[in-house]
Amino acid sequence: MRTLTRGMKLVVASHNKGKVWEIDQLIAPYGLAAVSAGQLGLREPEETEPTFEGNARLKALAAATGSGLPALADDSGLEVDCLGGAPGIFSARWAGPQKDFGVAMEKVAHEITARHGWTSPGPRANFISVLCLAWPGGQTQTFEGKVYGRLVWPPRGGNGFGYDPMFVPDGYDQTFGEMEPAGKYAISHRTRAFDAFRKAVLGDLSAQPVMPNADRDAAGLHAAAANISTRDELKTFVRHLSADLERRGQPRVDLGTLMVALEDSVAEESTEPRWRTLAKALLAATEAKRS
């Protein structure tokens, strides 16, 4: 079984910001420089396996052919038992074009009441997540985690993306959109999916602390401004922007006034979630304060 060594260049199969920040933030304690699939200018291949699994490895594997590097997939999404493991692989597509997962809760929620699914404590659902690793030759390796669960409506908290508002994880009180990140990652099914990871093909490398820097707040700031989806998650955005200025010791931007000013100004007609647009003209702003 083929390895990774520190200072290898990986390759994350995917677009979507979140989801690489997030695998980021696991590899980088390895030693491992990720680079996106979309930094690299690679298309991203339509999932059309049936399954978690042929998913990640399609992803995986045309990332590799095309960098000529190794390459991470992630296929993840929400298994709901009383719809028979719905959304499931289509998790990301009920949130239609747009990616509003504040259409997809809805959605979700809407057929368990149609299915009158709303038991005490709450429908049972698992998060699961299979990581693909791939090479340029063709080798594959896949990896699978799961975290178990019930749902609440209407969802809760601001943190985390996706679906993560309306789960409790079997154990806790909190919505994974309550928790703290710390909290929720410690127990996360991409966790569990790159714990298993780790041990197969990252050989005798321990992980080593990652010292605070600039540009990896800054991408974290853009990747969770790209995934919002409601207006508890700008809240929670405003919040953490307004740490960063004062940890960067810039002048202190009145976020309220501004916000007030952007919403109106935000065309109706925007192709995305309004609180995201929100979120990135407010990046924008400040970012532009700051230069």
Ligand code: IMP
Second form
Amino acid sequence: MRTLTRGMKLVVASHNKGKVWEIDQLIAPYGLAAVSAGQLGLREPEETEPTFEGNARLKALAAATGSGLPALADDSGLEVDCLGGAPGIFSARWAGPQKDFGVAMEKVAHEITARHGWTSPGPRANFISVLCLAWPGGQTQTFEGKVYGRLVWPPRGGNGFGYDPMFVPDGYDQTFGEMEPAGKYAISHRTRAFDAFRKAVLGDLSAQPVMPNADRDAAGLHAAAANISTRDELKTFVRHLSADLERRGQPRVDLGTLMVALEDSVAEESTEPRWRTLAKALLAATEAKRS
Ligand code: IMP
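Can you switch from the form predicted alone and show the form predicted in complex with the named molecule instead?
Every component of the complex follows; first up is the chain already shown.
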């Protein structure tokens, strides 16, 4: 089995800023530099396989052969027992073209209601993540992680993304949306898949602390804004943005700058969730101030 070494470049086979950010957080302590398939201008293959493993492999292989570099892909989703494992590999697609997870969570809740599945303490579900590492020569390795729990309705909390606000992991009372990120990452499906990846592929590498810097902070804020679906997620985002400005000793953004940013954001023909548009406008206003 081939291993990765410190300083190597690894393509993260995704165009989703949130996913690229999360994977970068996981690999950066091992001295690996993440570059996204989007940054390299690689096309995003259609997820045509019937399994998480098949789709992870398909995405990783496309990025590895397209870039000539090792590539890491994640395919993940939510599986609800009383829905026969749905939404499963269709988890992202239930959110529609605008990736509105407010809509996707409503759909899950509705399907459970239709099957009289709202038992107490809540229907069983799990998140699953399959990571695939592909090499330019076509060799692949896959790693799986799961976290089990129950669903709640209505959704709770503004942290995380996707279906986080309706998932309570076993042994906890808070949803993933209510937990601090460190709490979620300690037990998440992606962390568990990454642990298996780390043991097999990062063999001798040891984790070293990654120093925060302005570029990493800005990338994190962009990733968060791009994944906002709900009002609570916007509220949490605003708190993080304020803290970031505070840390930088930035002056308050003036109303004129904010109005220009808002006007630019809403001028675009878009049906994305309005909370996300607002978050992007706020972020753009603070960046206009920076430059
Ligand atoms: P894909 O792997 O890009 O096809 O999409 C995975 C989808 O599963 C995401 O868009 C989310 O809807 C959902 N998902 C995966 N991991 C998580 C998680 O950690 N929290 C919440 N939702 C998740």
